[in-house]
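This document opens with one chain alone, in structure tokens, the form predicted alone.
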Amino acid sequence: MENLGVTADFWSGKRVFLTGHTGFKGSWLAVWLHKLGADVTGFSLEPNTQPNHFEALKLDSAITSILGDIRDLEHLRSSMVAANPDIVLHLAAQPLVRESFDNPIDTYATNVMGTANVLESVRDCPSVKSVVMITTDKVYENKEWEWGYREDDRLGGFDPYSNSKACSELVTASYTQSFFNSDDYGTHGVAIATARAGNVFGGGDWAKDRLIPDLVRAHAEKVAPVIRYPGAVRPWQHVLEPLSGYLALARALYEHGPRFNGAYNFGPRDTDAQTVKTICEIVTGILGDAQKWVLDDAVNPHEAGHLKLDISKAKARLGWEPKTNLDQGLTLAGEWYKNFAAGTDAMELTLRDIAAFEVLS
């Protein structure tokens, strides 16, 4: 396999379609392709946290940026044709199990719909020729096992949220089928695949009902955190380590087509996989706190208990693997809040954090 790694020579000139570049994730990635070269088109709802990494980066005034709901094809459809990308990347979602909960059917309309909206928008798009669909480590059917799941595994997905992103991936696997289909690649031009993280972690998030902005906000309001599940064990990982899969695997897409259609992992080392309470005694530490924490003790909607990704396609088929061990992780994403806090500006620290990056092994 030739290199797959994230360099300019590949992205820049790029024609980039992003949606949810508002979001936590999107922003990264966005700034990542900015800096890459690449001419990044932003579809995506106004941010829905203050303050927010988008507004801190004043990205807007970097890329194109269309304030949109990938609910209304109509303007998701024009905005990508005008756009004219070379490759798509489909961030925007409810992210949020909590939220999910509250709002089921908003969540189903944004995560699967949205999908469909998409997948839509692409036939319509004869430039496009690389799709990756972002969901979740969540839309395995969760057996609380020791192991990792695989791509292979059963999808499922407990509550509205997780169960949407499993029905997000079923509607792609059916638009690849039926129109994108690996037989015709002659004639539509088009690969597409699926990409599932961990639990992302990274400076600048600060959504509700997240482990690391809330132990950022009990640091701020100096108050002890409340943990809801400090037994339950999750893959942790710094935002830049999906993100480079992400691109690692587009740029597959682009390269190579049809080859690398399909679900891929990206999750840490599988030592990397830790308790809620493991996590929040690090960052505390990071940030300064004694390492106390108060238990929440209200009735919580579920949540898994266990859960790791297997992560050895990914090595195999795109010679992708985690550049940082989650001590390191958590204490680029600590810092970053603390240099923020500290008045430092947030491109020059996202910058930063993305050149160290790139230069681990």
Ligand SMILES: NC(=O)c1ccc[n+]([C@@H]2O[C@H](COP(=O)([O-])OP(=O)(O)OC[C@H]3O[C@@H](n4cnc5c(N)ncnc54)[C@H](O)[C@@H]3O)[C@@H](O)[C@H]2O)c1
Second form
Amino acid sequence: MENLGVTADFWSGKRVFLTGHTGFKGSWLAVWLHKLGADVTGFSLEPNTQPNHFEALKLDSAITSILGDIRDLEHLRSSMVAANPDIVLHLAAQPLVRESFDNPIDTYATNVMGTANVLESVRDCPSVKSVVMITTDKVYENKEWEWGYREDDRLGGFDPYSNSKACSELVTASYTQSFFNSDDYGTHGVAIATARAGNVFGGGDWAKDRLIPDLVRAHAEKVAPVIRYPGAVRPWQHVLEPLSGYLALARALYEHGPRFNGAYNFGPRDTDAQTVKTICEIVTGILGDAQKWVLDDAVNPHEAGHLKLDISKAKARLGWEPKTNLDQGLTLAGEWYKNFAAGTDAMELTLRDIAAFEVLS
Ligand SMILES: NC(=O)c1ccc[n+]([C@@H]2O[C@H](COP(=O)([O-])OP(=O)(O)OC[C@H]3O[C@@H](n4cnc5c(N)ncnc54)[C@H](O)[C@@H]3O)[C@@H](O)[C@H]2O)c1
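So that was the form predicted alone. Now I'd like the form predicted in complex with this ligand, please.
Every component of the complex follows; first up is the chain already shown.
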């Protein structure tokens, strides 16, 4: 199997166009790529939480940061052409289930047409060799199975967020077949894959309606956290886990072309798919909370009860597998938030976690 590790010998000097760099996962990825010596151009809306990881890191002084909307094809295309990237990583999205019930049209516009706009822009960028489109574990038609979904299971998505991401998978498949077909690779030179990760946590996420940010906010306000779906099982993972998968995949596409095209799951070890209640208890313990969580008895929108990912394909084809277990990941995250609240610099904390992750085997 090829060496697809996250190493500077591959990433140093690579020009990377990264959408969603002002968000939680995108900001971690931008720091990691910058540390590895890549030349990163980010394209996203302004951060939409206060505080946020992007500003806390002062990322706009480390990478080229463009504030723009992926629904604006001309701005996106001219920005990508100017960046002349080798690799495109598309993370920008409206990523929240509850928000998608309130604003379905905006969610579809960003997640579906935004995806088409990214791929349309790639058509005008002859420098691009490798494209990774980030979707989610929620793209599958949920059958409430106890076992993990595989990449060729049927797509679906109950809520507008999940469904818009399933639609974006179809957009990518169509663009790949129509404009970047592997039979014509010698002409266009572009390889494309999609990446589906689980429920991600780590320092620097302050999104609303996400479990760990909600627990951190409750801790800061010294109130009992309110939990919506205590029995729901999700594939929890530290943010660096799927990011290492995206980077391995981008490298595989760059170095080996369309034989790595397709969809890949990047989930945790099977035993780390745990209930919301379990996560809540571990995190409140790490934060040192005396408060017990309380159940939200409001009527909440539908969410799946059971969701796991089968990661055999990423293991077999990319040699990728999770490096941390749930306790290690949650400890990294909990310590990040505690140290940040105590005044430690965000960049120092983020680089410390990346360094700790890199030495794990
Ligand atoms: N966080 C998770 O648990 C999780 C799990 C699975 C998949 N994902 C996927 O990972 C990606 C990143 O998620 P995140 O958690 O970092 O979300 P986030 O909300 O923190 O970041 C979203 C990013 O997208 C940008 N964005 C949103 N709409 C845009 C638009 N119209 N034009 C340009 N930029 C726009 C935002 O500015 C931000 O930079 C998303 O594609 C999401 O669906 C996240």
